[in-house]
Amino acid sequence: MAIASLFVVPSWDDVRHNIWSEEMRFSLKLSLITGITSTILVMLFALPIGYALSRFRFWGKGLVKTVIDMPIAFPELVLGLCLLLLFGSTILRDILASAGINFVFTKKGIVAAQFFTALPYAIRIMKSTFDYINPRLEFVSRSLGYSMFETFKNISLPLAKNGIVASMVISFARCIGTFGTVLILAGGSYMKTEILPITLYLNISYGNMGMALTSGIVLMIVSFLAIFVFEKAEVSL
């Protein structure tokens, strides 16, 4: 009831006018290229990362599990703190600012946070996904003489690819949803690093109620595709 009453209340007629206005055109866009970037980022440390919890013994592993996980108990708001102090406090910033990158109230920003955000959750799914694989299978390609890394792309990566798509679906919803840590990182700033949830915001506190309850379908329908593609890519896999 609660998810229907989005799509009953508003006037369509205000949602067709306000979909198709500059804010919402640049809040759109915007969220999908900082939430397909963000994406591809988490996958490329999300795939080792999860393989080697699942796969290797080390001195301290449990506290690097616990570290990983400790940004799903984290309010994003705090976690958005932590990344403004890192970013912004740091000799870090120094280095950073001295290659010319910046993550506070820029666009990069909204990356960072969308990366930090989905991180842990991505990792969570990969190690799941890859303790189900049985590690026999990979070492009798070691003993037929594939290196480690032959044995992860040709044996590891295809028994995996179920949990790899879930893995993305997951990591971009996130991403596109993403709203404390975007907000104190990257700021709410109108047209400049404005996604959707911060359209949202934005328009709820001017009292736009019909923007926002746009932005809110939007990131509705932009869910539902992201959820109805893993179900089909689930399928065919």
The other form holds:
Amino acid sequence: MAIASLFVVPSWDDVRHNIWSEEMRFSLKLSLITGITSTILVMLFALPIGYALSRFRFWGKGLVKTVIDMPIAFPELVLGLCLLLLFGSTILRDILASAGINFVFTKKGIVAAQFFTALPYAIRIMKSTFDYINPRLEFVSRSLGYSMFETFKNISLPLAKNGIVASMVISFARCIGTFGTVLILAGGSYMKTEILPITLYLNISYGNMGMALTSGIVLMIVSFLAIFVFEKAEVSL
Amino acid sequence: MSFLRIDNLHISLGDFYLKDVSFTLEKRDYLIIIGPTGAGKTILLESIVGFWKPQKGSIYLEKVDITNELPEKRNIGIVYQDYVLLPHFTVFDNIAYGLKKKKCCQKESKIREMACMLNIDHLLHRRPDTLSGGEQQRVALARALVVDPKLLLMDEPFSALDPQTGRETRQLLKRVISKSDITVIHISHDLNDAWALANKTAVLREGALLQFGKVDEIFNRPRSAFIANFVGATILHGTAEKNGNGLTSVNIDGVKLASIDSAINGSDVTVAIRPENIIVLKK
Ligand SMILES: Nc1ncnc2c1ncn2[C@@H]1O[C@H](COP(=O)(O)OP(=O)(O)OP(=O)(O)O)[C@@H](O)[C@H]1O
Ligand SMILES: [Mg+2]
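Mind giving me the form predicted together with the partner chain, seeing as the form predicted on its own was just shown?
In what comes next, the whole complex appears, and the chain from above leads the way.
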């Protein structure tokens, strides 16, 4: 019902006009670029971390698990605030700055915010995916002469395919949909760090209902397309 | 020095401890490990392949200390009860998996020969999930054997199979093993395996190796009441008494049994009687 109302209310001429507006094109493009970048980064971290959590016992594993799960329970705004403090006022800022990286109120900040919002979900999915793969398959592979890395590539990764796809869908959806974290860390500046949820918010606050609704619709379409594309990818994999 | 030597192996995994396990095997030995569930049999096997790091002790294979060697460098094959075939590979590719890693020629013919020996040559193009349990286990055996491992480890290879299939697979295994000079360690719940296949037996309980020796030694000279009972003897309690002929007489509720074992006169003793030593005569 609520979703349907999004498509019923606006006048279609308005939407057509808004979609091709410069602001919308900017926002969509930035959303896609940051969303895809973040998803790739998230997966690069979630695969090894999820695997390690599933397979190895190590000192401090419980703590690592809690730290990783914490952002799921956090309100987005608080997570954003934590990241802002972390990247904006600790020695980490100086270290990053000397490497030429600044996350605060920048496009890189959008990626950072999306990354930390989506990472815990991706790790959880990857961990439970690897939990379901019999470790003895890996044992046998190693006894037949394959190293840990080769075994991961030959056995664990192909068998985790469904979990990887699910993890990517969730990550991408979280990344392009996240608002609070991005707003606080990257700022919601017009045509600068403006991604779709920010467009929605900015236009609501100007009272520009048509534009807000259009960005809502575009956001929905992108999410559905992502799920569709990933599902297709899963079949062909 | 022996072919395989395990020295004071000590492994702790969570609440479980494998305590000071030591034994040696010669080349071509076939060892059956028996013991109650939770004894640590699987853990012992998996630590020989290298999946668990021992806290203490060492493992020597052909005089080389392999205690800290990576599993992939040991050339030890393992076969599990639940087959663990690679589900995303065909039977052929499952068997070929280990060979791909080796620099040797005629891989294809080696695979076909092994498949023939194990009666799975008609299944090579199939997927593991389309095979019966017996067929899957033969594929797992072929996969482990085709790379000529120094040592073959098997964890209850027949216990998921129905008795008939289990017997057939055992016969096939016996034939394949007799054609090679491989050394085998085999965990089993079936005492018949010990008689049919092995020349040595080990009894494991609560992480400790209770007895290790020739098969008939374990069955005929068990070292404790637990082992005797575990290998099928009847346990009775009685009192040792003197007997004139240099034998010990054991009084069990008035029935006196003579034994060649010695015991202190008047002490409480346990008697183990194997079924094949009870002779029933018709009246
Ligand atoms: N990864 C592990 N971490 C902690 N404890 C473990 C682990 N694997 C096994 N154990 C425990 O170690 C004990 C011995 O396990 P093991 O599998 O070696 O027994 P087993 O002799 O093979 O028994 P079964 O005949 O039932 O297969 C069990 O109590 C088990 O719960
Ligand atoms: Mg076991």
